[in-house]
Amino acid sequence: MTDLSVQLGRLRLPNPVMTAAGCVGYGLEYAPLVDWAQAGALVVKTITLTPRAGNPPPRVAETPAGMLHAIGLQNEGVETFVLEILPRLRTLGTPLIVSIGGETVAEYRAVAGKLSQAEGITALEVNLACPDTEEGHAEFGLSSERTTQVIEAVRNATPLPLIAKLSPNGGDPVPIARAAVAAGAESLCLINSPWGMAVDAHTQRFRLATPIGGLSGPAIKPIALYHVWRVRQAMPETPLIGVGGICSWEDAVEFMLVGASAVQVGTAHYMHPQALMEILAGLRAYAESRQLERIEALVGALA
């Protein structure tokens, strides 16, 4: 039987298939349908320092082979998360990774510090796609300097394993990837959602209130594969997590072949709540049919 466990820096997971932040909420919403104890990890939606109501509707629009979303990081804030939601998550029996965000470096630091005092959190994932209100940038992750400042601040605030989730919107991903690792990230998650837009010809209006949103789903898979491969080529020792359009076990294998040690499943859950479970089962069957002793043998075979 193939050993499905994977190593991401200090973080060891029972298998390489986890959720993507935001797509299953806190995971509790799917608990009646999914046995999260089988997942490699549950990554909950981004938590901020104070509660956020999110963007006004409409904030989701279907597109060919995907969807645009502009949720606006709706969440209950870190205090409520720790006091009311985290105790319920601890009962699910799976490694718990919390995505964190902020509008300033200080907010990232504060959220990380508060979560580090709570029990039951396995690792933190830093969402670098948050708007940078201090510098006026669209995302922290579009600047090596701001990426460094955020990751250093979070690293100094927590002893937990640290994942940096990188944006595809800044061109070559390698400079940002190197900045994140140099600042203290132990692994990288690629990619966050590319920017996109949708327009209704009949109403002559934008389909999103924002009107810009993040594109997710199968449409972005080729972009995500390229980013994982590109960073693997430049930084072969850095553990990578692939995310973007993963809907089948074949998708998961492809990401691992180009360098991902683990994968995240997101938008597929909207079409099929048990997508992660089916991908994991298919990945296990594939590995055993190939008589692999360890699933990690796939990682970087094409990189």
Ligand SMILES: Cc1cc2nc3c(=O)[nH]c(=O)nc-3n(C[C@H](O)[C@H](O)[C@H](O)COP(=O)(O)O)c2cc1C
Second form
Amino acid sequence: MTDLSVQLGRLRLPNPVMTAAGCVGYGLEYAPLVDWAQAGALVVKTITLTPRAGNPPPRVAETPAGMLHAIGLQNEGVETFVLEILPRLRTLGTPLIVSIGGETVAEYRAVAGKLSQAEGITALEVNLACPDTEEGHAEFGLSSERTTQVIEAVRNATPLPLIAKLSPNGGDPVPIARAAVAAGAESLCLINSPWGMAVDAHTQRFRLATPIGGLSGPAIKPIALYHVWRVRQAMPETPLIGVGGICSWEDAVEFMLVGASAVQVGTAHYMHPQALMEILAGLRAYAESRQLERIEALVGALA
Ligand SMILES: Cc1cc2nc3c(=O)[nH]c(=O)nc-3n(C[C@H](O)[C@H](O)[C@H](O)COP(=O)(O)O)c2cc1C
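Right, and the form predicted together with the ligand of this protein, after the form predicted on its own?
Shown next: the complete complex, the earlier chain at its head.
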């Protein structure tokens, strides 16, 4: 039997397949359909300091081989999350990784601080794709300086293991990746959604109200694979989590071969709620058919 457990800095997960932030909400909506206890981890949607209603509709649009989304970080806010949602998540029996966001450095710090006082959180994933209202960057993660400030602030506010989730919208990911690790991130998650847009020729309107959104699904897999490979080449010691268009166990293997120690599954759940479970089962069967002692033998084999 292959040992499926993986190590990401201080974080040890029972297997390398987890959800991608936001794509299954808090996970509770799917709990009647999916046994999350089998997942490597459940990554909960981005939580902010105060409740957010999100963007006006329409905020999702189907595209060839993917979808555009502009949810606008809709969430209940950290206090309701800790009091009402977290106790229910704890009963699922899976490691919980909470994604955090903010519009200011102080907001990230405050959310991290409040979550560290709560029971049952395994790690924090810092969503650097939030708009930076203090300095006007479309995303914090487009600036090395702002990335450093956010990660340092969060690092000082929590003893929990920290994952920095990087944006693909800034060109070469390596300078931002280095800034995040130097500031205290123990692992990196690549990638958040590349920006895109959709227009309806019939109505002559944008298909998203915003009108810019994040593209996800199979359409972005080659971009995500490249980002993981690129960062692995430059920073072979840093554990990486690959995300973007993963729909099959073969996709998961490909991400591991170019350097991901673990993977996240997002949009695939909209086509198939059992996607994560099937990817995990396929990965296990693949590793056993190749008589791997440890799944980690795949990590970076092609990098
Ligand atoms: C509807 C939706 C909501 C999302 N919400 C979040 C979020 O709250 N925080 C975050 O970091 N990423 C969020 N993402 C991005 C995903 O976590 C993931 O990085 C991206 O969708 C690429 O993976 P995929 O192609 O497997 O979906 C969201 C994506 C979608 C489609």
